[in-house]
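One chain comes next, on its own, written as structure tokens: the form predicted on its own.
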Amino acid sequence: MIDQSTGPAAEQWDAAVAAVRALGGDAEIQLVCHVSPDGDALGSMLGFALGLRRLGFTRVRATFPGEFRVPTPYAQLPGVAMLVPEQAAYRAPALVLVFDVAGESRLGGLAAQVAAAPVSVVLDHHASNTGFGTIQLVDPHAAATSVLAEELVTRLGVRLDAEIAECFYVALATDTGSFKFDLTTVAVHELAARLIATGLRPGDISRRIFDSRPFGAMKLTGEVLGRAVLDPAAAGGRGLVWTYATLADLARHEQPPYVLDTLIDPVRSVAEADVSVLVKQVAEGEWAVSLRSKGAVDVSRLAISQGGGGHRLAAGFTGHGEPGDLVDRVRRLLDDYLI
């Protein structure tokens, strides 16, 4: 587990510095992020990605485990052309450089490469990483993933353009919820200023990216958050508010499992509950289950008793059975947790 108390130290980041200077050109270097990727892990991994070409190398790749499949709002990302299928990886790459992702077992399949690999740099923000790779440039203070990977960029001397600026706002702003979690410090603001400055329109990527929605989501966002159930009295009083989505659900209303991605930010907005469940059906009884609090639980810790993991305020892990189930063991955990 990574000491929580401060970010990167300095030789860390003169290491990573000094890995990507000691190749040449033609050096094959793999970017990988967490299966079923978000904004953060896709802005982070492209945005450095283009940082290298920039640099001049020329043979940069760029993956994700499980079914390759973008989500709509990050398929125009600058970039996205290098992304491909985990099939299509380097094999033996001189670099891996590995993108939000606390732990090896969010690499699927890749884990055995990036463990291969004869260097490994492991950019992430998660206060559950467990310190895995040759290198970890892993602060928990940090927003968002973007924000270290903006940091290497610049301490390899590449001058930020549109391109990486856009694919490291939309990993940030992803990361802040439009920059309105706790995070969000004068640091991120400052960041988020220096990125705009290159040309970029928030607005136009705002709605790209969180107010486009296909009609058969927004149905099914409504049949979803109308099965949800108020517990006033758990979480030592605080309450706790849960609901559940099935693959039924997607097939039904024909929408792929990343729309669900966003639908635990309407359940954390019920005024009577600090702690907020979703649980969602990723195979025949196996469910994600995502938590949110509002600062009287460590969601964290929770999580990774369950075999998970995340931030303080926002952490998941992967469970077996039926919802209800799942979230009856949540509710029994939850006063162990208590802030």
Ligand code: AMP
Given for the second form:
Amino acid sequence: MIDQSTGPAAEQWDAAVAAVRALGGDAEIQLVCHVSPDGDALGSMLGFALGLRRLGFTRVRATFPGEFRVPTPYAQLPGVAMLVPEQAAYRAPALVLVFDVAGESRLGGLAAQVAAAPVSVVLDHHASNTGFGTIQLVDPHAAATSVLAEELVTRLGVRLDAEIAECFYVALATDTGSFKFDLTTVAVHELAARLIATGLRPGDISRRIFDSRPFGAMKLTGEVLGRAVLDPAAAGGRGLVWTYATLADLARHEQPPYVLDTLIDPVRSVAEADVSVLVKQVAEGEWAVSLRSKGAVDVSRLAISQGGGGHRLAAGFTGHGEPGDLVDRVRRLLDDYLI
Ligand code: AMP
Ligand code: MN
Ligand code: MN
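Here we have the form predicted on its own; I need the corresponding form predicted together with the named molecule.
Every component of the complex follows; first up is the chain already shown.
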């Protein structure tokens, strides 16, 4: 696992800059982010892709593994035209850049292509990052991968413009929970200020990203929250609250899976529980388990023990069986990972 308490070393930055500068303008550059991409994955990747275009690179493609579905809130991000399905990714790019990916398991069918690339630069901020890739720009203290992406484009000599800035701003705003989480430092607000100074309208962006969803998604949220269970004795008395959502729930309300991505937020707001769990069905018998803590439990280490990963207070893993059994397992593990 990466141990980077002070962020990437100068040599890593220099190596990443040199890897880009070594390329001719017509070199094929492939950008990749994690499966089921969120605002940081897409925003950091597309912002960087636009930066490469500004530097004169003409062959830049961005992709992510799995079904080629861009969540509606991100479907109009600048640079989205460079997004292609994984099947259309460059077969033998001169350079691969990887965004917001903690480990190769989050790269699905693209893991082999990344491993085969002559040079792969990994930009990430997960505590659970496995250290894959040839050049690592990994900082677990960064609030979003876009913090690292912005630093790299700047070091490459790109001047931020409104399109690049919108991508990085969306990434920063989503991963900080609208500048609410612990990693929202002075530097984060200074970066946000630099991005907004290009002419962004934060109100418009927030409405589009956070405050706009289909009626069906709202009804679905109501049902899923309505079946939440509170267990005040769990986590040494710090409390656990959990609920689940099935593919049938999505189908009944005619909603795509991404509408479940932010459903953990109302669950984790429950005052009586430190730990919150949302179990989301991804296939028959297969579930994505989202974990959040307010400080009592290192859910990243818990998730790693189950084959997943994430950040200290926000993590996840893929589990099999029934939601109740998965939560029972999490409940038993909580005591092992108390902070
Ligand atoms: P989520 O609960 O899906 O919002 O994810 C919370 C955090 O945990 C994110 O930073 C994810 O990258 C990470 N994460 C979630 N699921 C997994 C997984 N199966 N493997 C590795 N990391 C994960
Ligand atoms: Mn992400
Ligand atoms: Mn992120």
